[in-house]
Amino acid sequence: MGMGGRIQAISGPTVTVDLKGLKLYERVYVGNAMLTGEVVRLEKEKAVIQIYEDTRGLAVGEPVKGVGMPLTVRLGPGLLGGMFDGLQRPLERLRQDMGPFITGGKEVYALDYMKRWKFTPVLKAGEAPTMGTVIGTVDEGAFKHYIMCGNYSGVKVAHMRDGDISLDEPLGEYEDGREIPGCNEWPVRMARPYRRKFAPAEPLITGQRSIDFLFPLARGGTAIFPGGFGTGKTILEQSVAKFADVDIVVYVGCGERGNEMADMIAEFEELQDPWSKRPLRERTVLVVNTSNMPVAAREASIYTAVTMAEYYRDMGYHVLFLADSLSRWAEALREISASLEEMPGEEGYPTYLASRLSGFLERAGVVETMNGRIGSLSMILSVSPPGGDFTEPVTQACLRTTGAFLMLDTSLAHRRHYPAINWFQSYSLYAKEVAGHYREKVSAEWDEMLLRCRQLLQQEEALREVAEIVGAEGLQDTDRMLMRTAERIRTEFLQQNAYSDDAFSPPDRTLAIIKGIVNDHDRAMGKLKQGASLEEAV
């Protein structure tokens, strides 16, 4: 433990202390309750600390101790299937210790140090590992967990253990006497290193036809789902989390309603992964910081989660990071900034909102890891603009750096069209990069069907204004046929029920559905040209 001082002033979650020698973003323990905090401002004789827990009962004059290191997460076997709060405290273990209501100041290790793992060493005596070198492996559910060397590297290994181990036991020893740990810590605000980054080229298959077909996502890419209240952001993100073609999912409930998270967790316990046929919970890490939990921890929660996602990416896995919702995170940032009396920017958000978001989104990508493997980290973030106003600062800041914009339309949601993705306002910058994959792996007709689908929807949009004026009966049979086909595309193709067997649509099925609709349209149009009536042609 580092140096100590005393509390001088308290303002909500912000505390001023007379402790010199601290560093910016250093972790501290505040008060007799040992609440976790982080240094957010340094002045000549004092430091300002942001506390990540409820500060009720805290008093001036209580002790403060610096830890000497920033806010970190523990990385090792046992994260998969886990559920943590914004500070990586395991919620299930907290519930066992405290009951359903969490009290402050409880320090609980994120990993289970009593559980035993079958360890298989990869490193041999006499080898000198560097950062990222695989030391050995353990089986973590269906996944092989590669235990990697941390910052301590360049020294030869004296000996390695083999067999059952627990995380509080060393895996071996270096020649200088230092122990080789089974887990390591990493600062949450620092991106994990890699050798090089590649441009996204493979599609991220979500099972949602409107996304995979019209606005494809890419592994290692970023996307946002902005939408007003009731447009289905949470259900869409949860559907993607269930069915996306990735190895591991890290899901952050950032400021969302607790009952929604409880329903999702209960559903995840029962569902089966459509790709591996194993329980879905086995490949998922949940970070839960709901709206009734301390707001300051909400700001840290997405960094806690993305660091764990990067850790599995470094093993060579394809990882999907989902945050619901980024607006709640930005509101927490605004609240913290206001308590620090910083200069407000647009709509009261801090002036560094855009740069903070850009720095976070840059942590996505396809990379060659430090041990030579290829891994990817994809990000899908929901945004809740107040009143459905997409010109607000959070949506605009995301638009500058994300590769896909999937606008959730309130009018579509009111018509019970889910997912309520607006097919005219949305876009994906990855369409050209991933088109070749669909042509080769699914069908050479993919591009042709995509073009026909877009044309039919655009033609129907132009006809709709005419139909509103003259009525559907005033249109020619060919135009009425086109509107009927576009209606089929919307109801049979673009709509998907998240609670039915149609919730997941693989690419070959997606192509078969749209191809059937387009072929029916072409046959009907051929009959109309030969003089048949609309009723005969259908």
Given for the second form:
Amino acid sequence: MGMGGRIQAISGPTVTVDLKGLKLYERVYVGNAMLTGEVVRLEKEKAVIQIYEDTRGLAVGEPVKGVGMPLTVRLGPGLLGGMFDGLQRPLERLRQDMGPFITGGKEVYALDYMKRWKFTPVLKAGEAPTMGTVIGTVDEGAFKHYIMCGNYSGVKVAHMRDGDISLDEPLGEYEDGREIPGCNEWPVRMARPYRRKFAPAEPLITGQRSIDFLFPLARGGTAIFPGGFGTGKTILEQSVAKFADVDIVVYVGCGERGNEMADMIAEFEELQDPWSKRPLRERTVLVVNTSNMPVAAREASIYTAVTMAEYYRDMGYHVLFLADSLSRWAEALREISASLEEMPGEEGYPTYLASRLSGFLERAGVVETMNGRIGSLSMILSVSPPGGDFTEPVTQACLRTTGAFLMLDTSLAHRRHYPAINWFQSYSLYAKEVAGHYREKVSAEWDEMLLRCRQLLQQEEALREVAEIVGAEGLQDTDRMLMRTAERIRTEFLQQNAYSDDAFSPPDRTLAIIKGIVNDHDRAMGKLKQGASLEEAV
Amino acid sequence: MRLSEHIYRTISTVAGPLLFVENVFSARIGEVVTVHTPDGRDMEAEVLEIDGDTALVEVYGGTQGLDIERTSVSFSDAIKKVPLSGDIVGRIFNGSFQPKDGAPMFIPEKQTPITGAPINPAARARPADFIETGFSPIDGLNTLVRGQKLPVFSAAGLPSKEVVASILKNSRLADPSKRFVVVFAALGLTFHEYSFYMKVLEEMQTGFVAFVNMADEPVMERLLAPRFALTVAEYLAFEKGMDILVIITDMTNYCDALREISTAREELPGRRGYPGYMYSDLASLYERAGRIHGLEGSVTMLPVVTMPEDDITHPIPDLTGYITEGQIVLSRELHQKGIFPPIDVLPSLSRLMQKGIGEGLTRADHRKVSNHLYKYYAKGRDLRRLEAIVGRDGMTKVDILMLDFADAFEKEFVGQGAKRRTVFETLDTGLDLMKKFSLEVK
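Got the form predicted on its own; could you also share the form predicted together with its partner chain?
After this comes the whole thing, all chains and molecules, with the earlier chain placed first.
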């Protein structure tokens, strides 16, 4: 630990240093400004480091120091409601320290070590905790925060404290004299362990009719929203973040707009979680690396966020991880790969894009945690394909590993049909697994209605071509009735205004709306068969 | 800090705007260096990359006449900064920040690095309040809001120049007591365009800061001028409390300059030869728009993008659209009909419109009027396809009414000509139009 070396070369976000004995992915401090970096390549006499901050002003010959540890995040009470950058620096405290602009080179810890918590021990003297064992609890907003044992094991506890603590005080002591810490560090690129994993079987209710009804998601599952610009990816991601039926939401603004994040922060202060009726901010952790913040930190941001998500999953909570947008992460990967002069694959992306991505997506799942609880981590990721072209490498790599594909359609968005989820191209592989739940918990008619809704939309699609040629007037009454019903499904059922009371639609309301439309249709069709005119039938 | 100035005469390679200087002692990334040419000229340059004691330097001006033996390079130990002062308002500069209006250089109050620092997302305030451009299709249906970045997507042959000039002249805030300044960066201007814009600026007299790079001036300046403009904008906004509208035309010239420099550096080309980092690079400009909690001013951006081959999926408009908050699209069809401004409201969108309209900002009925105009016009436009197949005679009365409405909307509401309309006139024009066709406004 604490080895020193000097900068030899600088190129974009990467520097080469003459430092031996570093480990791959070890964290380093670079230059007089102490910029944070990570070792990405080792050669005989030198190491290549990717830097998480702006390298402007860095000079050859400046010192470099290894930390002896990989890039980690700090895990402990106080993360909920927080907003961090890609390296888990708390943005609010950065603002207090350095003003409205981020100038870099400053280390601020994610957790507030001065804050007092009321600690209730669970572990007793004489017990020997292992990795993940619950030591005790504190109340973090509405949540019980289970403080868990780091990977220190095998030694019995000598005594535990009780009551008022802060994070820079030990919670107790082991028999060999070591302190029991209230928070732990965990390397971001390493998935946190669990006992076993289960296949997703429970639905993840989003409150979006077109998702819950047509393409249901599952807790512990993964889904992508690809769409060109203006198709409403961000609004949809944020709507899901607001209304999803989970305990905790971790949202990453990865390489996206700063104004959107400002808007989201302000909105989350005002809005309530529809399930627990508590302020949304209390259940949310935000990781924000806007498009003009350093590109390497953008690459790290999704790992920082998912590690925090796993931490809450380990307490037995249902956690939803949302990233907007995964394409910006992949582009950051490409930029770093290019500055390392690696051999490029398709469209300049490194050839390890697909394996990195699948490795990341596999961190989702329903698990039995190390302390025997059941927790889940679900992922919903937006993808921004260049030119709205879904054949590009990021979308294609995602399709191979994710369970649901919700395609956002530019032509629907042009017609102001939001959410612009295309009902013919999208799919969910969880539909079968979770159908039983909706059938039992909501209504036995769920499957039948789903089938009817699909049929009506398909029939309309076929009819529409005819109608374009002969005009709506040239169609038969039954066909016109069908077009009318399909139009209602589109406007009254599939469309959902994200800024109205309708933004959140619980499953029973979802079913009631579609049932209403289908019943009206059947009634009108019945009348038409008896010879009534279209106007009379409606 | 270095105690002495370092001058080198160790250039090993000259390639386009790039120089390799060898045996350099502790150079910095982004360091400003001066290149002394054999014929006695001095040119500014910047350190791009360092490998051991070899520095890769990029020259801002033209590199014609440089040689390997006699050209020398002096290193300054400082990074690129711009001079700033409140006296900058009303001035015109070239792409190297030299006065272009004949007046002497102002005395700077301070110097600031040109790249700026990202605004902390926790310090950002939501964009809010209305900026009036004087154009009905923008003010009425795609409202520009303080702190927003809203590009204009144009195409070759469309009058983007006239649209920009009008916005330059006519933009104002709802609150006249606030100081409003337009910062104008023009990249790769032909002489024809230059004389056009100069006339506009002359008429305006003040209330602007302009940076002008001509088509035959160094491409490197095209990368610098927008950064000068934004640094000035941030200074005037966040230190002087003014509201700033930054207009950059044309971002296509900017991106082509970026591509040219990138290939000279032998970087891997991405889509259509543009570098893979173009998204991050564009974001480093566009994201400088915004408002900050606790500070008075704002930076709003209106970049102009000319879509090559009228293709909105081309990397330049595509990446721009992914970063900005909406777009104003100019249409060839409307232009051919003689409609000015030829703004097609259907593909146009201002994502932040809701933050700038309604009671107290514009008028209580703004949203309603705008939604209805959009709806009826979209319907009429849709019916035009049907008209092409079955003919007007085969259509119902209601459909014909909608067709006529769409025509009238284009002629009267969109096609206002060079005349400036206030937002109230815009809304009234829209209401009158719907009344004329007896269309409901619920």
